[in-house]
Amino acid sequence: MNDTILEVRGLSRYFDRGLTPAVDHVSLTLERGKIYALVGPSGCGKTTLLHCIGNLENRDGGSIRYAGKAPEDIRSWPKFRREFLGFVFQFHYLIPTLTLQENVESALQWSGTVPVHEKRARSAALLETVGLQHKKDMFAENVSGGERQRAAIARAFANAPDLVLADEPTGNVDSKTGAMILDYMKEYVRNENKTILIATHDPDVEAIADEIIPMKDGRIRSVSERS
């Protein structure tokens, strides 16, 4: 079985009518069962790279293959995102008029294979993982920003995606909750043979990563693998 979950070759994304390279001919390969930390200064292109990989933003050059599949071979992107990709954004994008549990369950809304009782059980368990079991019935608009971010992290894992793209997942939480989130990510990758790519400034994220991917001025500088 091929262990490659993502292959990016020469990916570029330009702004200002092509004058500013946000992502400049980036190539990388991610394998199953690993956590990757994408590190670098603010504005170096980390978020744009994640958005291009997730097909949330157009790329201006290069190619992407997801477990050997090219984007043009994917018949339904909404279905593919639900089943293959999970996203943790810098901003939570929760639905404010839904409870935290309903927000997590929303990721499972179109999954015809998961019974209703299992959706509720899975979402409740994920909220417990991020320390929100006591607030699962509160509306998203009535909890703090850090709590909304934690709920968004729970939502990202609801469908057990093969590849999770996480943009500063510990940036808006305290150290205790951050450690809880990172412990969950490590167990998820190890037990499920999944992959997580995390854009981060957090040294605790770097500490748990199997590989560090340094980025500067839109380019990948080198890749450092931990023994």
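The structure presented is a predicted model; accordingly, all values stated were derived computationally and were not measured. Positions refer to the first chain, counted from 1. So that the term is clear: the rigid core is the largest set of C-alpha atoms that superpose within 1.5 Å between two forms. First, how it differs from the form predicted together with its partner chain.
- Relative to the superposed rigid core, Ser76 undergoes a CA displacement smaller than 2 Å between these two forms.
- With a cut-off of 2 Å and the rigid core superposed, Glu128 has a Cα displacement that reaches or exceeds the cut-off between these two forms.
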Contents of the next structure:
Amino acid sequence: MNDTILEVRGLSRYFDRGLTPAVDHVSLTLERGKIYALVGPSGCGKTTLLHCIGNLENRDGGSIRYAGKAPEDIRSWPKFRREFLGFVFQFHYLIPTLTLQENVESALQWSGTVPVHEKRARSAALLETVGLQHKKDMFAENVSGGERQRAAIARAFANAPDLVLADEPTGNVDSKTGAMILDYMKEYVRNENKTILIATHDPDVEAIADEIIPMKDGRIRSVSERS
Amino acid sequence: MLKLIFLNALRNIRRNMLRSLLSVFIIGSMVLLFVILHTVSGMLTGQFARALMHYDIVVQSRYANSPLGSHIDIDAYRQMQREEGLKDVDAVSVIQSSRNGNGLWIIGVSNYPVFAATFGILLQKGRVFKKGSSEIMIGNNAINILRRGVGKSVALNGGPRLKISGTYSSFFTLLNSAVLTDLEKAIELSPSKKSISMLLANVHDNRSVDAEITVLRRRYPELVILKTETVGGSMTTLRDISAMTLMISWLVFATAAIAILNSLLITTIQRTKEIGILSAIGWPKSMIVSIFLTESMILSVSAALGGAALAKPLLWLFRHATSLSVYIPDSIAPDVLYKVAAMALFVGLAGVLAPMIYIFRMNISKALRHE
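Since the structure above is the form predicted on its own, I would like to see how the form predicted together with its partner chain looks, so please show that one next.
Starting with the chain above, the whole complex follows.
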């Protein structure tokens, strides 16, 4: 089995008609079973890089391969995002008109990997894992910020994606919730042999990462591997 | 999947309750207008044209917009009865009257059995008026207008008292608010005392209708002689009403569609980030559009149901609270309701067009950054 889950070569994304390089010739390789921390100051291009990797943002140059597969070979991006990619955003980004459980189910709805009758049970189990089983029928506006982010984590991991792209997942939660989220991520990577790329400022995230990817002015500096 | 889409749509409507209610109100008003116009004009044009199809030829006076404004000299009628090419030359006299603040039509007919068969007159109580007598039959709506029943007498248009011999109903709803009597009696009650409104005739050989009409037009230049097939389109009033209804129908369609489109576009732009989130977690854009389509359909169908439901009481109100001389029916034809259902479907689909374009052109990353 190929251990490379993502290979990025010379990826660039410019704004302001090409005047502002948000991501400038970035190359990186991510392997299975590892947590990567993408670190750098605000505005250095971390979020844009995550969006380009998730094909949420167009790229102006360079290439990406997902487990050896080129973007051009992906016939359905919605299906690919459901099955291969998971997104965690800095702000929870839950759908306000759905309950916490329905929010988790919304990621499972289109998944062919989960039988219909299991989807409800699976979403309940995921919420239980993040300690929200008692609040599954509540709407996002009626729970705390930390609880919302935990529900968003449950949604991102619902389909057991191969690669999770997390943008400041602990940026807006208290330290206890942050620790809980990081524990969940660590377990997920170890147990499922999956990969997480986390854009962060949080030293606690850097502490659990297998590799640190420093970024500045849209470029990646040398990648440091932890022992 | 469908449950989530439906729940999301329903809760979004609730979240934007005021805007949703305004949309429903606007579309509902349009539907109401549509139903009333179609009911009134449909009654006039459709039933009239259908009834006249039993004859080959319709005759009325020149420059008449309707039978009400038509005055054919009684001598012309007598002469036309003697035309070799014609058979069944029947005369109808229509006189507008009013009673107790309501419009009432006095209709005199020369050949009651044929008229009754043509217009589906069903005797409900009593008997048919006797030819040459001072008797009348009254339609089932005219009972309420005259506040008299069988066996009683009533004076109309300042004339002598006439005895009510029976009551009737007709598929031609205009006749239900009318009084039927012998032609001669109706002429007596008319202001001119000598004219009739319309002649209806068949030709001996129905393959020569056009030829017969050409002959008659030469002989009676003061009259308008038409084939019944073309009468709906030739009678100015009916044609105008049809054109007006069609125009207003299009306006109604457009206004209702724009109202819902505008409302949904605003809500779509407000929910840009939500659309971005759903795209990021793998919802196909077609399914995201289906949330808005569901919302659009819920709004348009609710509006259509509300508008259609209010139409009947409003028609009743028009009938009873106004002194309009124009007859207003109190029932809505099924074909109008089918049109309303089609309209709701059309408006619902049209309403989602702009959101659909917006969603399909959306950059997900930009949508996620939308404030």
